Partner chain sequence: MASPGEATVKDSHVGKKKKPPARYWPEQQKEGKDDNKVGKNEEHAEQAVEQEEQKTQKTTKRKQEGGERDGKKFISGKMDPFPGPARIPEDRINKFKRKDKTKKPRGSHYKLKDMISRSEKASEMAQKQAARFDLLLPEDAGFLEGDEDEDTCTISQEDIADAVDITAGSKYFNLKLSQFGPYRVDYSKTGRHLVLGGRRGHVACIDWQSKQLMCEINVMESVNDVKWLHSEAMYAVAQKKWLYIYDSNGIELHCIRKFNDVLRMQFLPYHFLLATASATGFLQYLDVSVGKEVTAICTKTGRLDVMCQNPHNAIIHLGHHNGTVTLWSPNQKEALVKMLCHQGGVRSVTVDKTGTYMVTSGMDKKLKVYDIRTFKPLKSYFLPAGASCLSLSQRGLLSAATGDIVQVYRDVWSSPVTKPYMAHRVPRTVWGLHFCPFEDVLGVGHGDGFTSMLVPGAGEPNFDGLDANPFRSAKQRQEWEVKALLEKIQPELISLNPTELGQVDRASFAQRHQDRVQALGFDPLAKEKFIPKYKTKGRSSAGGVERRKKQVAYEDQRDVIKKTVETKMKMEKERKQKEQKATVFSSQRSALDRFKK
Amino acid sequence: MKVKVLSRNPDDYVRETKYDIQRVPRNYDPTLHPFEVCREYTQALNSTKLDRVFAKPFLASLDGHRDGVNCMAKHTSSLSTLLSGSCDGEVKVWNLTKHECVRTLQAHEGFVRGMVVRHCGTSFFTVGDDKTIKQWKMEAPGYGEEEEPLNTILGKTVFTGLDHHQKDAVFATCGQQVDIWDEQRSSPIRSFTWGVDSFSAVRFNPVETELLASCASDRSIVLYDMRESAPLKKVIMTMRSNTLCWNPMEAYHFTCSNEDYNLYTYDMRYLDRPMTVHMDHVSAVLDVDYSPTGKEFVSASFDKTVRIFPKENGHSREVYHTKRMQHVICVKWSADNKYILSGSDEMNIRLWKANASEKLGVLAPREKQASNYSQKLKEKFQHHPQIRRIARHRHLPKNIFHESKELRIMKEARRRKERNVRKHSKPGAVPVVSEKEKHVVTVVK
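Output structure of the single chain, in the form predicted in complex with its partner chain:
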C-alpha cells in the first residue's frame, strides 16, 4: 500500500515571529477563484463611486492681482514658478508650492497681452497695450536696484500675442501682422501678412521649431514657415478662433478654441476638415492648453467653466467650476501633468488637480499598485451602463445646465429642419454635411 495524505507543516505557512510579515501563499488556479468577472465588476463599480466621492479638484486660489488675469506663462525649467499678467499691466511671479506671490512688477500701461518665458528660463518677455515688447530678468532685482526691463522694443502697433522659439534667440509677436524678431535687434527680421486683419494668438510648433500658427480675426488660422517669406496656408472657419495650441507629442496636430463654443483639433496637413470637434462649452472658448503627454487638453471658456477633453473625444471628461469663478480667460496645464491653472476675470488664479480624485503626494508602492489595478478595472468595465452613469455624472451650475439643454434642443431642431428640407426636395439637392465639415469655409494656399 502506498499512501500520501495532505499534511501541511504550519512552519511553512505561518510567520515565525510577529515582526515578520504574514505569509500569503498564492494559487492562481481559476477554479479556486470563482465569479472573477462579477467580483471585478463590483470592484470597478466601487472604485468608480469612490472616484466621485474623492473628486475634490480645487486646490488653491492665488489672489493678489488688482485686475482680471489676462495671460499666464509656465516657467520652462521650474515647476513651482508661474508668471501671470493682468489687465492693469501688472506682472506677478508666483511660487505654486507656497501659494504666494514672490515678485510684482508694473510691466506695461494697459493690458499685458502676452508673456512667454525664454527657453533657458533666465528671462521672460511681455507685450502690452502700450505697443512695447519688454524683456525681463527672471531673478528679482537686488536690494536697492530698480525694477527695469533688460530690453524694451517700441513697436508701431499694438501687440496681442507672443511666443518664443524653442531653441533659438527668436520670438514671434502678433498684432496687425505676425512679426519674427531676433532678440538682438529692435526691428522684426520678418513680417507676415495675408490681407488686412489682426491676429489674436501666435504659437511656435514645439517639434518642427520653424513652423508657427496664428489665429486671425478674419476667422482664419494661418500657418507659417519662419524660413519662407510668405505664409504657408490658411483655413477659414465659420467663426473666429481665439487661441490655439500645438499637441506637444504629435506636433502635426493642433487644437484651436473657437467663438462658436467648440474646439477643433486639426491635422496640419489636412486642413479641409478638423479631425475632431470638441463640444460641451456653452459659450465662447477663450483659451486652450495641452497636457505634456499630449493625450488631453484643457480649455477655458466665457461660460465660467474649465473643461478637460481627451484629444480624440468629442465631449469633455471633466468640468471644473466654482461659485466665484467668473469668465476664465487663460488656462495652463502644468509641466508635471498633475495640475491645471486657470486665470479668470475676477482677479484670481486657481490651482486645480488634473485628475480630480487623484491622491496627491508620494504613494506607497502598494497604494500605487492598487490604484493602477482599479484604474484598469474601471477602464475594462467603463461601458457598463451603471458604471458609465456614475462616472459621467457631474454637477453643473444651473445656468450652464439649462444653457446646454437649450443648445441641445436648438441643435435637434436644426437637424430636424434640415431633415425635413431634404425630405421635401429633390433627392441629392440638399447634401448631407457632416458636423466636421460644417465649420470649415475654405482652405487657402
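How about the form predicted alone, since we already have the form predicted in complex with its partner chain?
Since only the chain itself is given, any partners or molecules it might have are not part of what comes next.
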C-alpha cells in the first residue's frame, strides 16, 4: 500500500539558534495578495500626511551682528564652522553645534562685500568697501596677541565679490573688472574687462577649476578661462543677474539668480537658451547655493523667503519663512547636505533643515528602514491627486500669496494678448517665442 506523505526540508523552517528570527514561508505571487496596492497607497498617504505634520524646518537663530548680514562662507574642512560678514565691516566665526560665536573681528570700514575660506581651511579672505583684500588666520590669536591680518592688499577700486580656486593658491575678485590674484603677489596676475562698468559676483567652477563666471551690471553673465587672455563669451539677459553658483556635480551647468524674480539654469556650452527657468519668488532673487549632491539648490530673495528647487524643476519643492525674517541677502547649503543657513537684513543668521520633516539625531536601524520604505512608497504614488495635493501644499504669508496670484494673472493676460495679436496678424508675422527664449537678449562670443 502506498502512503503519500508531505516531505519538507528542516533547513527551510528550523532556526539554527534560538536567537534567530522564526522563518516564515512567503509566497510573493501578486494574485495571492489582491489588496497589497491598496495597503501601500494608504501607507503612502499616511506618511505624506505625517511629513506635513512633522515639518518643522527651523532649528536655530544665531544673533550677535549689529548690522545686516551681507555675506557668509562655509569652512572647507569643518562642518561646524561658519563665517559671516555684516554691513558694518564686522566678521564673526560661528560654532554651529553650540550655536555660538567663537570669534569677532573688525575686518573692514563699511560693508564686508565678500568672503571665502582657502581650500586647505587654514585661512580666509575678505574684501570690503575700503578697497582692501585681507587674509586672516582661521585660528583665533593667542592670549595677549593682537587681531592682525596675515596679508593686506590695497586695490584701486571697491571690490564687490571674491572667490578662491579649488586647488591652487589663486583667488579672483570683481569690482570694475575681474582680477585673478596670486596669494604671494600684491598686484593681479591677470585682469579681464569687456566694456562693463562693474561686476557683482565672481565664481570659480568646482569641477573644471580653470573656468570662472561673473555677473555684470550690463545684464550679462560672462564666462572666463584662466588659461586664456580674454573672456570666452557672455550671455545678455533682459534683466540683471545678482549672483550665480556652479553645479558641483555637473561641470558645465550653473544657476543664476535674477532681478526678474526668476532663477535660470544654463549649460555654458549652449547659452542661447536656459535649460530651466525656476519661477516662484515674488521679488528679486539675491543669492543661490547648490547642495553638495548637485540635485537641488537653495535661493534667497528680497521677498523674505528661502526656497529650495530641484535643479530640473521649474517650481520650488519647499519654502521657508518666519514672521521676523526680513529680506534674505545670503544663503548657504551645508557640506553634509542636511542644513541650510540664511543671513538676512535684521542681523540674524538662521539654521534650517534641508528636509523639513527629517528626524535629526541617530536613527535606530528599524527607524531608518521604516523611513526608507515610506520614502519609496511616496515616490511610487507621488502622482496620485490626493498625495500630490498634500505634499505640495504650503502655507504662505498673506502678502506673498496675493502677490504670486497677481503675477499669475499678469502672466496669463500677457499670454492672452500675444495669442490675440497672433490670431489677427498675417500667418508667421508674430513668431511663437518659448518662455525660455524670452529672457535671453543675445550671446556674444
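Numbering follows the first chain given and starts at 1. Take the two forms, superpose them, and find the largest set of C-alpha atoms that agree within 1.5 Å; that set is the rigid core. Note that the coordinates shown come from a computational prediction; the quantities given were computed from them, not determined experimentally. Shifts are known only where both forms have a C-alpha.
Residue 438 shows a C-alpha shift below 2 Å between these two forms [criterion: core-superposed Cα displacement of 2 Å].
For residue 426, a C-alpha deviation below 2 angstroms is recorded between these two forms after rigid-core alignment. Once the cores line up, the CA of residue 30 ends up 2 angstroms or more apart between these two forms.
Once the core is aligned between these two forms, the alpha carbon position of residue 13 differs by 8.9 Å; this is the C-alpha shift at that site. In sequence order, there is one run of three or more residues whose C-alphas all shift by 2 angstroms or more between these two forms, with the rigid core superposed, and it is 1-34.
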